[in-house]
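Given next, in structure tokens, is a single chain: the form predicted alone.
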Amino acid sequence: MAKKNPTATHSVANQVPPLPERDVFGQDTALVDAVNRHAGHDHVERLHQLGTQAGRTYWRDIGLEANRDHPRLHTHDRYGHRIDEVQFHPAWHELMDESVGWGLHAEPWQREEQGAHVARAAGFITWTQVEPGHMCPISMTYAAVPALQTDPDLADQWVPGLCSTEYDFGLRDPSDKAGLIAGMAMTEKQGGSDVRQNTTVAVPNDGGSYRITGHKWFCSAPMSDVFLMLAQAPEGLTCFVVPRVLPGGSRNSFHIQRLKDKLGNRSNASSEVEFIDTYGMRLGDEGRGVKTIVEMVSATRLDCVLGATGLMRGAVSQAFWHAQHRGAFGSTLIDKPLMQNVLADLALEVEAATALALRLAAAVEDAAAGDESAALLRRIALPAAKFWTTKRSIAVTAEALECLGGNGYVEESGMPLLYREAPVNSVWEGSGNVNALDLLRAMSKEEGTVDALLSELGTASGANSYYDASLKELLNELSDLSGLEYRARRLSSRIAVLLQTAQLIKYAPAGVADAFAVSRLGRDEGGQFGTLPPGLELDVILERAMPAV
């Protein structure tokens, strides 16, 4: 009989397994529902297969190398020559090279296919849950495409390729490339998102081109093909088409200073860039900079709220895995009533985020496709939106942590990934006040916008009595204009709140509703969450955010 080794001092016992291979899209049951809502049931069997590429150990295993490894710029080579190159680990191109494959960057502005645009939102926050860094160029070259259409030549020279489904890493002639990639740099160190104080300048040649010199003290992903820009030209702040390498094969004067040691985000390469007489063509009309390019912020703050949501789905399905599987005190944690209410609690955020995400995403596709009712309630709810989900995230993405205790502090659970990549999208495309401005702006300045505001509030008035009182409420507040600014923020969170409120008020099961209006519009907890009030149905909202595997 073997003897038991008297320095053993334990056996592993109650670890969590990891998240088994599951369709990371078919188990977020109000994701699937807003598809089958905006989009139609078409689109959803393709989007249950990237969810199952989505959910497959190999892709969680890629985005954590890829997050091990930083970007590494090489400003020289051997000889002394300038290349300005940044060197990413291989599971970076991977992640580039299925989010191409499957069109999440570009391809919905070429497919004349109802409901493109909503599956493609639907996939972007699936697969943001694989990786988020590398979403950002994924994000940058989706917006870029409405702000080239302004232009029909540069968008016949552009869109092609950006539209296309194959990733081809590497300077080259954009022109032999099967696929490219854009960027975007507009803020400068001494302005940032004070774009009227930029000082790059644009000096025009013959033959419609300009030469553009000056800095840019944010720009991400800077092996792009092709990026966006400001700069100062002889009538005002004008929008730019910069190509990294130009048609022959020469390089662009574009010179990478230095990669950002950021927060998060790691994955991807954010950089300083300077210009020397670097070649760029004017997009739209100098000096309406700003105008030709908002149709770019716009997508991207769109991608803001995508993939905000997207890890707020990530972190949480963890959260009810751990509580699944870990026993404490007699029983798992998911039976503790307790930990049901900060399972509760957390699930209305992430739902109330998908429902409205997916409706923002129906809007720029009837916006698109013409529907000015449609471009006004984007237009106003949008900056609303991005304000609110993106600061959301960050306390949700906190919370699901601590549901996992010390385990969800290491590196290994995958969580601090989450939570350090939360506050980019709530600082990328203009931090909480700005948008909080913008939202002003959009009331203040567009016409039109407050009746597309109201009349999609109006669509859910008359069915629950906290949201009804709540949108009195606001039209209270809309009708005294003093101190407006002073205010913004209260304004763009209740409008945000009520927007998502309306969304499930219509879309999503009874007990999910109310116990979101009644949370969200009807009580004052200081925003904890697990603090849900008695009576409510949590059965009903646990059961639709519990990992289906």
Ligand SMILES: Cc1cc2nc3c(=O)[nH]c(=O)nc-3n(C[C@H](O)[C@H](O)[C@H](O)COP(=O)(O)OP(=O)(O)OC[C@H]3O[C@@H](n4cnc5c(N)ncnc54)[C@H](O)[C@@H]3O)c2cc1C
Contents of the next structure:
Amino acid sequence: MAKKNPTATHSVANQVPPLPERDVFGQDTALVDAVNRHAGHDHVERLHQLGTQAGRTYWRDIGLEANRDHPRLHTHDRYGHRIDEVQFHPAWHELMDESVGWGLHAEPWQREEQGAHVARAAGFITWTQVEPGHMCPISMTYAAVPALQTDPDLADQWVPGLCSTEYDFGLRDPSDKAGLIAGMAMTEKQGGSDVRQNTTVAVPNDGGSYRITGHKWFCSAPMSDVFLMLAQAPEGLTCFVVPRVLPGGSRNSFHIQRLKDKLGNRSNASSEVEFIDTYGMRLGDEGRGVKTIVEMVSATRLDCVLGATGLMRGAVSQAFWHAQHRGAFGSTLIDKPLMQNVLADLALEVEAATALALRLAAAVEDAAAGDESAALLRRIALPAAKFWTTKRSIAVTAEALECLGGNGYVEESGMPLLYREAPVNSVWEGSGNVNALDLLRAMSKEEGTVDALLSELGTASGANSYYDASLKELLNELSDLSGLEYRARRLSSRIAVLLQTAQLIKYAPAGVADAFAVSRLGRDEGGQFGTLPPGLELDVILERAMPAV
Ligand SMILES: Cc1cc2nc3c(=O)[nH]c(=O)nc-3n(C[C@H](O)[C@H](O)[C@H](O)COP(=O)(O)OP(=O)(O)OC[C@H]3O[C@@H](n4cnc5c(N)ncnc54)[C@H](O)[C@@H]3O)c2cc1C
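Having seen the form predicted alone, could you now give me the structure of the form predicted in complex with the ligand?
Let us now look at the entire complex, which starts with that chain.
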């Protein structure tokens, strides 16, 4: 007979079992609906397969592992030669291999198939829930392609490797590699948002290449094969394509000084780099660097929206599961009216973010195919959505974490990983104010953007009085342009929420759309979750968001 453990004073009861293996995509009704809407049914089956992978315990553990053992910088080898290499935990490589294999990076650019970018967006939201840190190089690889495509020769040289679904890690001649990864280097010590302050200098060589000397203060995923980088050329700030390894196999000058010790995003390496006579090829005209790299930035901004949405969905799924299985004061948490209010409020936020994220992915796809009205909508809606969704994800992940009580604060739950990751989407690719100001720039400098926005918003008018009243207020705000810069965040928030509401009015169950409109447009409770007014169809909202397993 087994001996009784002399230290055990209790049996373990009322602890929530781990979320069972599941189809992370298939359980996300709002996401499945949006894919059917914008990409068509053909993409759904593959996303179910990806969702089933994402829901495996194996990948959850790999994700946590990649964040426990952080990347390490090796500036020199054992003999003192400079090598500038970063060593990652094997879990990181597994994650990269899987993401690249599913084509979550640049692959849609070469798959000329209707809905490929929208399907990728849904895949990005789904796979972010496994591990968000490695989605940084996945995103930069996706985003580098539209910028490179502005130069046919450079595109021929780099795009096929970036679109390959093979992950081939290591610093080798890019032409010998089965697949490539891209990064970007803009931010310097003296200015990140204001890149015009960049001091890094590019001097032309005779053969059309340049020698670049200077530094970058943030350069993520420094083991990538190629970087899009800004430097001052004779005619002004210019974009360059900088490989880590030169044709023939020798290394380009790329001195990694340090890795950043970051709040979150810890599986990923973010570095400080010095460049000394580094080889680079010009991308776009001299002096037009910002215009060129903006192609890349607008794609990474979409991914910030997708990533923030994935973080929220991941966190809220955990909150639901916990509430379904934890008892307190005589019943399960999910049956408590106040917990229902919190969960429904969180669920509304995720559904709205999902609907807008996929609407924007469709606009990006249509714009890439030459649709001008989609390009105008993308131009004005993306900075507003980036501003709003990334901010909301910080609050949503915190509130979802709290639904798990003390367990949510503990690393094993996976919630701290999601919470710590949330602010980065708001900081990089244009911090909050910069995106809000970019919205104003789009409105004032690019003809047709405001009309594109109003036409999009007009498609949902007449169905909800809160929406109609809020749209009218927006028109009033836009009619008075004084003090616009001071009001940029307010305007961005209102535009983003109206765009979200429009999607819900058109496509979500009426109970969801009405609750979102009344709680987001009808009143202000200081932004706290769990403050929905009485009389809403809570069962519809909860049912739709519940991760049923
Ligand atoms: C984890 C991580 C990884 C990163 N990886 C990369 C990378 O790979 N490549 C890269 O190039 N960069 C990278 N960055 C840098 C990031 O893009 C910058 O930090 C960001 O653009 C802000 O620039 P900054 O840090 O210089 O802040 P600043 O530009 O000094 O901005 C500080 C604050 O001022 C606000 N602000 C700026 N201008 C105005 C204005 N006109 N009016 C009002 N407010 C304003 C900003 O919104 C911000 O809140 C990374 C950052 C992080 C945190």
